[in-house]
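Heads up, the chain below is alone and in the form predicted alone; it's given as structure tokens.
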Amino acid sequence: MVRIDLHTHSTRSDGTDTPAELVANAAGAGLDVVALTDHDATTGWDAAVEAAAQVDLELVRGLEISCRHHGAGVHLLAYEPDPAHPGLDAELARVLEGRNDRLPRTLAKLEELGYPVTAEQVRAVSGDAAATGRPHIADAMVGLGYVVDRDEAFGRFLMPGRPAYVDRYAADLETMIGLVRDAGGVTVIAHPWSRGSRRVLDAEAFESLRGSGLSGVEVDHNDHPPERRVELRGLARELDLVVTGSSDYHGTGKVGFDLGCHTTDPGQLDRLRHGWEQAARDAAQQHRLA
């Protein structure tokens, strides 16, 4: 049985597992495919490719955006557009340039409820990572002794309606499909039912990002608990979208998130498969006709 999963972060934004490293523990966890999709960024995927040639795993490159919708943030993972195309590589920078710029607002909130932590204290945790975010700042916090882990540095300080967070730009959800699809990728909503996005992805919503060139949505994570996995199940099937089931794996940095703990079906994946190929041939017709 082929094990699929699609949706892992690695040291490029907050895991805790390098790319190479990544690679060797989805091997090691019996998978035969996994995708990096590490936020907002591609710096991750010549690493994942190498190490994934060692071990003879096939690695899908992606990414997870951040984007927002009706006011909602909401993150979409990409899978296998170019990098380097202009718009997605534009938009791309200005939402990693949003990521660092609250950094210094964050840790000035941080100071005034009393628990200072300097900039070098975060970019010592955040390493070689496209951009330094809240898991940053919550490492640093639990390496000064604040909190336990990450998830009490959301729960009390970081996570929206807590007192030391702040908002940051994202990039608009259904102008982020169409530059992901010029780029020769194709889109999967994650975790759409978690984190308050429910409110603004319901029936009619996803039916107008497919109209947009939304090929799939991810049901099975363990953000769903069983009941919306099979609401939102149907709803693909109703929509004709691709369903994904990942682990949103983080390493060390999110407990429970285990490698393969939710998996994609093959039928699924070659369903992608067929989206991001012709997107590609699409793109590079467009390329040439330009």
The other form holds:
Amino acid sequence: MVRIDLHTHSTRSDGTDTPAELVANAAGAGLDVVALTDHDATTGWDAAVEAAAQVDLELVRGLEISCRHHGAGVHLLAYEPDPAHPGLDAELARVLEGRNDRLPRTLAKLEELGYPVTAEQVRAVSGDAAATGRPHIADAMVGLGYVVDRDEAFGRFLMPGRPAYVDRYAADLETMIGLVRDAGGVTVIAHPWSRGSRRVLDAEAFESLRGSGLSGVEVDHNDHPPERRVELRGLARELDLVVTGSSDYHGTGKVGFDLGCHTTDPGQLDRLRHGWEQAARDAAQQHRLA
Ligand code: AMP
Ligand code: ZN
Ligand code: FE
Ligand code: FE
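In place of the form predicted alone, the structure of the form predicted together with adenosine monophosphate (AMP) is requested.
Every component of the complex follows; first up is the chain already shown.
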């Protein structure tokens, strides 16, 4: 049986495995195909592709883009786009800038609350990440003894509604779906019915987003209770959207999200692959015409 996991994070965002370690662990977990999908960044692709070639594992190049739809945060998985596409590159740069802008504002709030953390302390734990995320701030707080783990840092300080939460720039969802397609890739909405995005993603929204070029939805994910998965799978079938299942692995950064804990059917990956191959042909033709 072919085992496919299409959503994982490395140290290039907020995971704890380097891209090469992640690939080795994926092979060790018996996976045949793994997608590296760091938040808003593609800097891990080369190292992951190289490592995958050593262990006979297929590496799908992806990323998870921070988007917004009707005011709610939505995470968009993008597979095999050309990161050099000017429009995509510019928009991802804006998102990364938003992450960097947020850091000092979050630290100011923590300071006010009596939990001082310096930017240097955060950078010491974020290492080779393309930009900082809240999990890095959480790790720095663990290091300082303020909290015991990332979960406590989010629960007490960093999630929306908590006193050190700060919003940041996110890309418009429909625009980003189009940009990824123009860049020769395909898109799948990550954990669509997790807390943040459920209210803006009903059947009508999915239908409209499919019209904008969306290929699929991630159904099997730890953030979705089993009965929600049944409902979402039915909806995806009705709308002829690709259905995926994935771990959202973050190394030791997220407990219970182990590699391969959810997987994607090979037929569904084939559909995504046809989609990105077609998108790449269209992008090449656009390029010739331009
Ligand atoms: P950011 O990318 O900076 O907005 O931070 C959001 C990321 O933090 C999410 O994509 C998750 O990977 C991670 N995250 C969210 N909640 C938690 C939590 N309770 N514990 C650990 N990581 C979390
Ligand atoms: Zn993450
Ligand atoms: Fe996500
Ligand atoms: Fe993720």
